[in-house]
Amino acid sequence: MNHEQYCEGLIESVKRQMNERRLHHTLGVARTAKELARRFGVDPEKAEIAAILHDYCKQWPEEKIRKVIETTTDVPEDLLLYSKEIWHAHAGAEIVRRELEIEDEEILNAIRYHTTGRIEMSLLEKVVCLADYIEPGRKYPGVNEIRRQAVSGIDQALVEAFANTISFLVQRKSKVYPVTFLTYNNLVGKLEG
């Protein structure tokens, strides 16, 4: 089997885990995925499979995800005290690893963080992050911005993309999950030099 026939299966997959809404996102997170991948020198064929795989759960029911973390040896313990629209990332990386046998840690880190991010993000956990902040379909104020800043560098992106997440939460006074600061704070240190 080819990688073109691997990810149609992968997309069958998910297909069935989430509505035509997410799908259509997802699939806008995988071209964008691929095209980061090859403007930043990732493999454009890892870059993807994350992509289709990053919000396999996201639209399960909230206690079903809650069950995949507290059973997950490895997700962070503190998870669960914020908010559950990062959860699925975490969950989603378990679950791709049991359900559809994923095996390769630079996949499933990709979707693990690419939500909150984190400090040290490898090549792939960045592209698939701003590849979610960046699909065509999203429509949000700045997105412009964070799109322009991806042109020539990735980590000027990302920085875009983690304050205006920090900044909609802090003005919705929503808790922000401490490694989403941390891995902004990293990249900015990143671009100071």
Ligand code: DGI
Given for the second form:
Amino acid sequence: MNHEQYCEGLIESVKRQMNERRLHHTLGVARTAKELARRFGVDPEKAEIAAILHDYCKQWPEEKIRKVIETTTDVPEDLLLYSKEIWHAHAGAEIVRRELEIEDEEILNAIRYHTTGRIEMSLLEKVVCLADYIEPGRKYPGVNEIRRQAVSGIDQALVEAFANTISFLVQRKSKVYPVTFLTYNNLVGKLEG
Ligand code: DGI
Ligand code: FE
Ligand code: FE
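Would you generate the structure of this protein in the form predicted together with the ligand, following the form predicted on its own above?
Every component of the complex follows; first up is the chain already shown.
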């Protein structure tokens, strides 16, 4: 089986987990991740696989996602204290390991950290995270500035992206998962050199 056939199979599995709108987003992320991977010199096949799977359980019932997190040993203990919007990334990595036998740790980490980021993200993790922010279907205030930054560099673009998310959460007076701040600070530190 070649890469294209393998991806088609993954898309068939992904289709059963989500509505058409979420699938359309997923396919946009896959295309964008492949493009960014080529631009920034990471394995485009791994980027495509991680992107296809990145929101695998996003539309699963909350209780099912919580169960997965509670039965997985390497999920941060405080995750459940923060927005359920961030749970699907850690849970998704574990679920595709169990259900689709994805064993590549680089791919699993790209899924696991696509929402919150983490300190010292790999280039593959950055590519999937950024692709999620700027795929063609995304429309939110500030998205075009992130797309512009992506031309200069992936760290610049991610600083713009995390600044956007943090501002949005603070504006709503929502909690911010501390790792999101740490990721932002780490990237700003890299840019300041
Ligand atoms: O799954 P997607 O909608 O494609 O995108 P995502 O995985 O980046 O989900 C991000 C959502 O989670 C976004 O609407 C903001 C929300 N959120 C809530 N708390 C946090 C958070 N995002 C981050 N990065 N950190 C948080 O603490
Ligand atoms: Fe997501
Ligand atoms: Fe997404």
